[in-house]
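A lone chain, given as structure tokens: the form predicted on its own.
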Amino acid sequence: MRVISVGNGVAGTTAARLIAERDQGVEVVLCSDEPYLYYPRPRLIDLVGCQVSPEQMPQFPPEWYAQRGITLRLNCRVEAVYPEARRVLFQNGEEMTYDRLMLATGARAWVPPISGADLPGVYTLRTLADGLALCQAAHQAKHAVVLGGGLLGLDASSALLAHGLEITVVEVMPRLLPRQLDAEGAAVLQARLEARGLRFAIGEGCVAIEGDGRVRQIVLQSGRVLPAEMVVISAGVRANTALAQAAGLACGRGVVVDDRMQTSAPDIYAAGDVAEFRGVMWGIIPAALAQARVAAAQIVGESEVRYEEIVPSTTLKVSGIDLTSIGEVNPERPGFEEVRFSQDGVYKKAVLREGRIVGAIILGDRAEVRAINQLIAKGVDVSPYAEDLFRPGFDLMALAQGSAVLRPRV
């Protein structure tokens, strides 16, 4: 049996590894239109911040693939898929048949229709080539503007500080990280980032990028003008569905899959940023890993393995500041209770429904993340302790594990 995986990001590479390890009789072909071995996308921030070299970016050396019998085809774009014939067409005109096909084509950076967005000096950050271009541009600039105050935008901004630039982050929403934080948490984060040298224009959009042959400034909705020799657009991503659409596969915002990660075509699977399950696309690594595991299991005949929607959870460092955001952190319906704690740059919030935690924000601290995850997973009724959850001295882990819990002294 031959399995072709189109895309060597985290989903494609993980699926290829699992298939090769579970059934050594399977021929696994891993294709990418990039010329690089798989690199974790978050490591691009380290590259831009001068923490790693391009040579340190790959997660695995070439021999890692050879040892597992995985055939690499880098810089090898798949131009077309023919489901009825079970074959793919490569950019060089070569064709290859498959028994199972894995679509892990990921997503691309989205550039809003802003006047001047096509000027030299305007960048996105999605690939290793993007990261290398940003590093080169940063050496020649004094002012940078980052359009977008989401996770990538803030990380890219902090990384560019290593180049000595004056950086302004422009966010059209009324707060930073609107998906992961509430207003109070965003204010705490913004204050910490301002202390590191970042500047912010919150609640303002960019209406134009201007320059004579190269970017020189941007214009905000208010009419304010910001100097910029480089602009980084971080406005989200769009799934790379063109290949699947041309092959006749069902697509919405992404390639539609069922709980086996199978698409509308027999023996074609999809996982990662390109996959859409029940109308949802998380675009986060935990979801990509979970989907890759299911797709790999199905491909090798483990039909009982099915995908279950995950609780959206983000645990990472935002510009070096620990942040965990889990579940429903900004409820808009009635019936929720919110418990907050804020002190010395640390912000914590738990969202309760019927006495159980259904969402949480932990900013600037990691000590209680594991306990919060367990409380959510087990559905523990915390209502008797709601007011004490984040008080110093309260043992959240004991509560999560069902041990005796003592209230802290007030």
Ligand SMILES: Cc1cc2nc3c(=O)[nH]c(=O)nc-3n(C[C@H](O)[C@H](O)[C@H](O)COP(=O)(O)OP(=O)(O)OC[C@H]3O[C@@H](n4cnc5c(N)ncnc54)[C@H](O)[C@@H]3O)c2cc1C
Contents of the next structure:
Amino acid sequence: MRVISVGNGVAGTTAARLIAERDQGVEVVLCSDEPYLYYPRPRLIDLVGCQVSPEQMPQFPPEWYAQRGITLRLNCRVEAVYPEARRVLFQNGEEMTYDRLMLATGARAWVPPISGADLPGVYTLRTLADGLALCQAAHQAKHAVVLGGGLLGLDASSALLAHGLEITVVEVMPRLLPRQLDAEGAAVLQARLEARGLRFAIGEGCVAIEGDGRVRQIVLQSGRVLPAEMVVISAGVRANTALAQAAGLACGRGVVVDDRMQTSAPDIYAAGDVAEFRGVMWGIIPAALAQARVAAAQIVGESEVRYEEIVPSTTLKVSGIDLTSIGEVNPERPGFEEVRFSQDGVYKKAVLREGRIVGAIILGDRAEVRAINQLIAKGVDVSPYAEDLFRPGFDLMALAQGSAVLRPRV
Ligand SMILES: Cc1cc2nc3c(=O)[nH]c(=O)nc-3n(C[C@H](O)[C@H](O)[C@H](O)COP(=O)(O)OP(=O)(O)OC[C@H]3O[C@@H](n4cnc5c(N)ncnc54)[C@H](O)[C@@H]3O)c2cc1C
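Show the form predicted together with the named molecule, please, because up to now only the form predicted on its own has appeared in this conversation.
Every component of the complex follows; first up is the chain already shown.
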């Protein structure tokens, strides 16, 4: 049996590894249009922040693939898939048949239609090539503007500080990380990032990027002008669905899959940022990993393995500031209870429904993240201790593991 994985990101590489390890009789071909061995994209932040060199980016050396019998094809774009003939067409005109196909084509950075967004000096950050270009530009610039105060925009901005630039983050929403934080948490985070040297323009968008032949400044909705020799656009991603669409597979915002990661075409699976399951696309590594595991199991014939929706958990790695946001953090319907703690730049919030934690924000502290994750996963009734959850000294892990007799404060 031959399995071709289109894309060598975390989804494609994980699936290829699992298939090769479970069934050595399978020929696994892993191809990518990028010229690089698999690298975890979060490491791009370390590259931009001068923490790692380009040579340190690959997760595995070339022999790792050879040892597992995985045939790696880099710089090898798949141009077309022919489901009925079970064939793919590579960029170089070569064709190859498959028994099972794994679509792990991921996503690309989205650039909104802002005038001047095509000027030299305007960047996105998705690939290693983007990261290298950003580093080079940062050496020569004095002012940078990052459009987008989401997770990636903040991570990239903080990393760029290592180059000694003056950096302004522009966020059109009224606060940072609106999906992951509430207003109080966003204010705490912004204050901490400002203390590290970032500047913010919150609540107004960028209407134009200007320059003669190269970016020089950006114009905000209010008319305010910010100097910028480089601009980084961090406005979200779009799934790479073109290949699947042209092959006639059912697509929404992503390639539609069922709980076996099966697409609408026989023997074609999809996982990771390109896959859409029940209308949801997370765009994060835990989902890509979980989906790749299911696809790999299905491909080697473990048909009982199914995908279950994950509780989204996001961690922001701005050095010195830990932020974890899990599940429902901004409930807009009645029936929820909130428990908060805020002190010295540390902010914690748990959102409870019927006594169970269904969402949490933990900013400036990592100690309780595991316990909170377990409490959510196990659906522990915390209502007798709701007031005590974030009280210093209260043992959340004991509560999660039921390993100690805990008494609520009288
Ligand atoms: C800077 C950065 C930081 C991040 N930090 C985090 C984080 O902290 N936590 C987290 O959970 N997530 C993070 N993410 C998101 C995470 O990286 C993605 O969810 C993950 O990369 C998705 O993996 P994937 O394999 O589905 O797709 P991708 O990583 O996008 O890989 C898809 C690959 O397929 C290739 N490809 C596409 N089309 C073709 C074709 N036709 N032929 C051949 N190859 C093709 C692409 O070039 C690419 O190499 C971050 C992303 C970035 C960019």
